[in-house]
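Have a look below at one chain only, the form predicted alone, in structure tokens format.
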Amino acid sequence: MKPLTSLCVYCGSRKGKKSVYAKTAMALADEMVDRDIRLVYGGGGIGLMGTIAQRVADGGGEVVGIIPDFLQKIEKPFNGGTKKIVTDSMHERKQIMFDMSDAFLALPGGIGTLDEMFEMMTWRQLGQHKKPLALLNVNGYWDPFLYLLDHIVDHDFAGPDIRNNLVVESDIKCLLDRLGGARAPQKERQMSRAAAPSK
């Protein structure tokens, strides 16, 4: 398995009703910083998107936000990251996010999050990539989605790979381990951070 150095995180532009969602986004951010995993995400500064981006940036981690120009007028973009890429379209945004990432993970979110994860699942089903796909199943949020996938397979509208290709965990450390994001030795992490350019 390829080492995980760059993770695309899909998540909501809202924080949701339960505080556990934002707390989980922050905990994921902390673990990514600790493992020197770059955050690639949709560039928003609100909702869970803003929460994880701010937390990674505050921890000294690398944040790459990719946002279509029209969305900057709808969703307040996050300007505190390492790099912001403005695209002409949603399609261009998705392609760049794909190109810059080793794996894809979905936190709780709405139909935009589903759209992004479904597209990566579809590309994998069609043999366009073999990058890992994951759901962080916070508070059972993704249970109905997993039921739908099982339903699709049961009715023979897809093979079992659409379910088997998904890494599903509620524990952040276990999920990142399964994606190949094993923690580097402490000395190595310290040297890597010391060599990073100051902002």
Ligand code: AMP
Second form
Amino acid sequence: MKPLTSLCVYCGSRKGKKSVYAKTAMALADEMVDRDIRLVYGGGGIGLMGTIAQRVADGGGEVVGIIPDFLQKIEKPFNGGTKKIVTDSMHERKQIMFDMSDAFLALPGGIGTLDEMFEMMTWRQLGQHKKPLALLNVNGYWDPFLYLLDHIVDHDFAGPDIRNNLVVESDIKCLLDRLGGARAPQKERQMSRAAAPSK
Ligand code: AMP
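Got the form predicted alone; could you also share the form predicted together with ligand AMP?
Below is the whole assembly, all chains and molecules, this chain first.
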């Protein structure tokens, strides 16, 4: 498997009802910084999107936010220590996010998160890519979605690959291990932390 160096994270433009979602976004950010994994995301500064981007940047990690021009007013781009790419359309945004990422992971989110994840799943189903797809199933948030996928397979509206190709974990370290994210040596981690701007 190709080593994971650039991960696209889809997640909510809201923080959700429970604090565990934001805590998980921060824990994922920390683990990505430890493993030198770049964050590719939708560029917003609100909700879980803003939480993870802020935390990766604060930890000295690399963040690339890709946002369509019309969304800049709504989703208040996060600018601190990140690279921002402004696109003309949602389609262009999704294509760039795809091109820049080795794998795709969904944290809890709403229909925007689902749309983005579904598109990567359908592209894979159509043989357009073989990049890993993952759900971080914190607090059982994605259980109903998994149930729906099983239902689709049970009723033979899709083959079992749509389910088998999805890496589902509630544990962040296990999930990143399964996606091919190597842990950076301890010394490098300390150096990247030391180089990070103080909060
Ligand atoms: P949500 O999960 O609904 O909070 O949306 C998360 C993010 O997905 C939003 O902030 C948008 O940047 C993005 N998004 C929303 N709708 C779509 C869509 N139809 N296609 C692609 N991305 C979307």
